[in-house]
Amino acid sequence: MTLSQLEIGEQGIIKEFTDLEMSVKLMEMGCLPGEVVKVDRVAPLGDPIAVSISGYQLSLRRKEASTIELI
């Protein structure tokens, strides 16, 4: 399952990334393997999504969220 597949209020634990280039950017923003991530909000048209991770909110495009594999 990927982060982009979660509904509002659902959470998961980051397992790995499927895109090497994107993974570097995501890790710099605090998306590290083992971190719990929760979907807080979704924009009216479905993109972007707001997630909580490491005590702060982060806005991600669906394409970016689809590269994050969850446990």
The other form holds:
Amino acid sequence: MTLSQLEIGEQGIIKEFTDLEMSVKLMEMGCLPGEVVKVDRVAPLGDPIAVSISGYQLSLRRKEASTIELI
Amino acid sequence: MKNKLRVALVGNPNTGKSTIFNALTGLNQKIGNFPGVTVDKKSGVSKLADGRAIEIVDLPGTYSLYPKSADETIVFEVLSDKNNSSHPDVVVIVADATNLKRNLLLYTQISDLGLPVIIALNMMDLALKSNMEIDVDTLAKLLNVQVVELAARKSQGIEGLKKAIEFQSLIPLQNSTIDVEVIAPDLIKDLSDLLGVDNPYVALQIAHQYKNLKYLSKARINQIESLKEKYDFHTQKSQAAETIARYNYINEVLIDTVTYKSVALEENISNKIDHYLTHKVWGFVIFIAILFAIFQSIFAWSEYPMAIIETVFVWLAEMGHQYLPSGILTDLLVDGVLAGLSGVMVFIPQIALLFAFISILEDTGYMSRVTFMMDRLMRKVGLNGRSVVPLIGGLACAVPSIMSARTIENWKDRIITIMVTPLVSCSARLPIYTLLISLVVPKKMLLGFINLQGIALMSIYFLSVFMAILVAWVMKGLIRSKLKGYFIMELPVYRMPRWNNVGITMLESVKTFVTQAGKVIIAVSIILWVLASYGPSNKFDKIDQKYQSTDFTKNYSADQIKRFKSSEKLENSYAGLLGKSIEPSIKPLGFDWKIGIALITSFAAREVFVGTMATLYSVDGDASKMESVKEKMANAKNTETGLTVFTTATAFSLMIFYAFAMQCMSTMAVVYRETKNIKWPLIQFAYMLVLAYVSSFVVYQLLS
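Write the structure block of the form predicted together with the partner chain for the protein whose form predicted alone appears above.
Everything in the complex follows now, all chains and molecules, and the chain you saw is the first one.
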């Protein structure tokens, strides 16, 4: 299960990343293994999505969200 | 005497860093450049309680020392190079208290560089409101740094920060955060020896960033390269290991210092607002409504101040002609410089308003929502959600907007954004539009509240944005690239705009406009006045003789003769001859030779158009009657046909020409600087000229 598969309002816990390059950027922004991530909103045209993570809101594209594996 | 103590402000974006900078320096700030790069350097002077004046340098906002954009590379460059002219004695790290974990990442990195640091814990008021308790004393003890609590928006804590700076030791005393050497022990050791660096984290960062660092020589870069290969150093793996280690450290610190009581309230409000502002339908409706309101207000609110400025200049010109000794110098001063200046100064209210609105959109956090909503659409046409900021910023000025395209990491997205941004109508075109619209569009209200002139103006703006998107879409197919782009962006909570910042932005924009544009305009006005007042002497002599003949003196009054004469002289002046020489090529667009002169003079900067018109029609006009530029243009008649020059067709054709043509030397210079290839500004100039010519031709032929 990846982050991109969650519906609005659903949440999960980050397990690992499938893309090294992306993982470095995501981790700097506070997306770390063990963190709870919740989908808050989807942009009007279906992409990108907005998620809550470590106390703030982050937007990322679905393609990027699909590199985040959830527990 | 020792130089002033230099303090650098560093922090994540959206932490209130610039509010703190403004609070510390007030209006004592200047914008310059970091040596060797084109990043804006904001610096200012602040006074401490003990009377010392210190220099404050505001470094670009960043989430980490690992740069993701061109702007961010400057942070490590300045902090790691002791010889850099901006290298600070003390670093103040501005952190958002409501988002401490992510903000402390940057702290741990900078702290490990071995510079004296202070933490400015901003937004403490919001942290309290969100039922989050931060034990500041314990935090300070654990890290062994000064931690200052601030609520900069409420101007709380600034004095405390100044006090902390006053008492800050100039030797770094903070505890080290993670064991850096463990990440790449041999490489760090060899690099430290090679470069004479005594800090392991500086060495490690250099191993990552050596290619971007301006202070390293070519030979050094090659040496580092081979060391990197020798130890098989993998940048991303090392960075991932480091980031995880840092967060482990941060988590340990936070366990003892922060307690959460319940969910953040502020964020809930932001979520509720976003429910509407980024709604499938309402999101776009509201966005367009906001733009609409902005353009309506620019027209409505600037009317009164503009009228005052106009009156003042007309009065000045009248006084000049009345009280200054008549002669060439007075003519030059009044008809050349003053007329040119007045044509431009009149637009200060509009430019100030436009910049104010854009800064409000950014300040409240709405601009990132627009980015969020538009990303999908922008991607389709070869742009990126982040392109929205340069494009909207393009409404103010293409130069800073093209520089702001640095936040786009993907090369192709960035090039396309740079190529189309100058198509978006900037504030320099605003005077041209408003002048021409007021000439041909009646000042009427539709349905009692919609200003018809406002609609015309907005349509031009929409057309310019539409054209930018269309061209981007075409370029998407023409430019090839294999790099993948990404879009990871913080959505800050909604905040009230900081009126203080808005005010400073307005002031700065007007100052830049007046000094930058003013210089060019005065120079061009003088040249133009000379060109318009003098011509080949044989021709001028003939005109003088012609009007001295009895045919004229009998039939016409002295005043009328004077007017005929000056208008014929203008036509035969150097400027007139120049305009006439290009007239055949611009006639299909509905332009006469006078507009031709304006096109030539405004090649360097569009701002010159209105000034040129003012100067040309002042030379031509009846000296005893003072009119504003607008009246002069409205009364202008074609010298051959006797028909009004500014018909609806000509006015719109001219507006379209100015909308699409690249008439800005500064933009071309900045495109060259940003792309480092002369090819791009040249392509841009050529395609925009063709586009402008063809579109103007179509518009004129359709309307006339």
